[in-house]
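One chain is shown next in structure tokens, namely the form predicted alone.
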Amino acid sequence: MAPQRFFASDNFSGTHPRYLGAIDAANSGHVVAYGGDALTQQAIALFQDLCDEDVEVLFTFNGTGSNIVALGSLLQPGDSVVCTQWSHINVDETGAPERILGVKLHDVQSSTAKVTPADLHSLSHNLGNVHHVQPGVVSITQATELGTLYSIDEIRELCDVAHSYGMRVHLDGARIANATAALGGDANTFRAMTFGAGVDAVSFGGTKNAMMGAEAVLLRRDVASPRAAFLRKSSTQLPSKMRYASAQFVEALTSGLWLETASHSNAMARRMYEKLRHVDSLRLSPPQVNSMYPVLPGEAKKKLQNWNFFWDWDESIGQVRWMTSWDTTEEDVDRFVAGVLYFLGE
């Protein structure tokens, strides 16, 4: 029997019970529009507490559209932005960057998403040169594409060397609430990993973890451009009715429903991984957070991508992506692991 849900995306999740009464006791009377109401003032008011200092909070459509607003807020004249060639804006965002932002994407190469303080010192060579484009920004996903994710200590060495060349620093945190779960879970892994190491912009994601359209821009002021509202407007991801992004925020964050679901997301990958570590042909590493990227024969993949959807990642070696969820129960997982056994005749 295949499991009730699938392990192709966190993005195929449902929204959370308590986000949608969340809106629902939101959504009575007339306010005022475009966060003029009091849940976007207590929202901001909460991601400051949880930054521990003033930054610009600015509620956003999604994740694309968070990092540009976040991306625009940073960039100079003339800079480019320094990620791998497995970031979300280099691969998985149709160009937005360089349409909208009109940015120059200087991808990496690394076999762990990461992008390393050896990349911005061999890219240094082009500060100052006027006929080449200036590294200026350097964005980075916690957790990475692949899963992956920085210790405290590599962000804050990546934000010091970034800082020595003048570049600015943008965390993608689509998944930020599965990274501080598994570095710590709590307000104090948040802080530590971001603004606390350097960080000069934050692209907060709620979708992937349990929210309905709801991702916030969290910003430095003394480092973020003053006019990052209007490059909000401008790029389309001003909501009117931000009540509802807003209530959703109050609720992760005075609740800690946002690590909540985190922790639970990635204690399904674990369970996941120990029922089949013993499969050498599938070359599982344990999982850092939600997702792992098994290797699987071609008539097996197809046969369970066909009982139970999932991505295919690298095709070049069969290599496939399995992501668990807030709402991923342990009878899903037991039921996918033994499909798995069978398709594979294990």
Ligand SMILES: Cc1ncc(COP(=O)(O)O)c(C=O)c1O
The other form holds:
Amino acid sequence: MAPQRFFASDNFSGTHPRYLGAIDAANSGHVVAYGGDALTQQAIALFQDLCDEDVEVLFTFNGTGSNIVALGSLLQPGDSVVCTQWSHINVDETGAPERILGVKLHDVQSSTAKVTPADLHSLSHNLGNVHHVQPGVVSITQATELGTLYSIDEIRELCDVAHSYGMRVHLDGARIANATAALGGDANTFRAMTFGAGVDAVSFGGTKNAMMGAEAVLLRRDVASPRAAFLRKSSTQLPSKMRYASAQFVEALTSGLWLETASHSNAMARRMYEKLRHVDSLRLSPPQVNSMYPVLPGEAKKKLQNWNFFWDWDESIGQVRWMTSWDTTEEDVDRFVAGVLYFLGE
Ligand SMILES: Cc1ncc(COP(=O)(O)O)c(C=O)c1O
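Having displayed the form predicted alone, please output the structure of the form predicted together with this ligand.
The next block holds the full complex; its first chain is the one shown before.
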């Protein structure tokens, strides 16, 4: 029987065979633990090359942990983190930033899940008042939790405004590969969108992009705390057998697999859109990366979810999320589209 594939999330899928191969190849003999091994040194050098910047590279277990390490390395006493109401740090991390970092999140309202310069101008009125929490770090997500993208110019402008107020900028890149693939598809795009635009810290996602539990934090060394590695350990994110995460990043960055899998995933979402765009009731927008947020009538939604599970997104308006993955095939898309049309009676 063919393996079942869903359109719920890019972490429902498994691990790419080439990453499993890299793990297998790394699984021989004894090496120094906690990152003292040759593969980790190679992976760090590859990331430094990718960023073309003096960055500290810290591998972690998961995206929530990456965000904690990245944010904590940028925060100063009395600071808050500015984000949108949709941001993963705000709604999907069980209050981890608040609990572990003891920080207030300033969640600005956005229909596109994007922080704007106007938000920063407005919050800047708190600066310097000792009775007010200081908006010290801006956290943006690329691609966002609503599948939208900041353009490179938008990120540059946001960083310029943030820096003019003395704020630092964190980028939650759980889906940075999908964003990079969509905005140009090469290392230059990645650089221009992150450190080149002025971003100070990046949570670089691997797990949603075909890896097995491999994430990285990239920190601009002259801005982030020199104690970031200590924060990684004290927030339980220091892998002892680091070679397995490092082996995957070496494979990703030397062969370009990270962009190959992300562009494929984006293309599958585009295919689904092209086949369903004529169904007005779904209110589909063209996907910018690998997700879409259609509206479904209650009965059809339940039947579809029972047949091929996906998550609700905004239940108040019957909105759901469909997301493709590195291993989604054209046949998977066509079969799902046929199911959607069937249950909608189209
Ligand atoms: C935008 C974003 N950031 C971070 C994460 C990290 O999640 P996890 O801690 O589950 O790896 C996710 C996962 O859904 C995400 O969508």
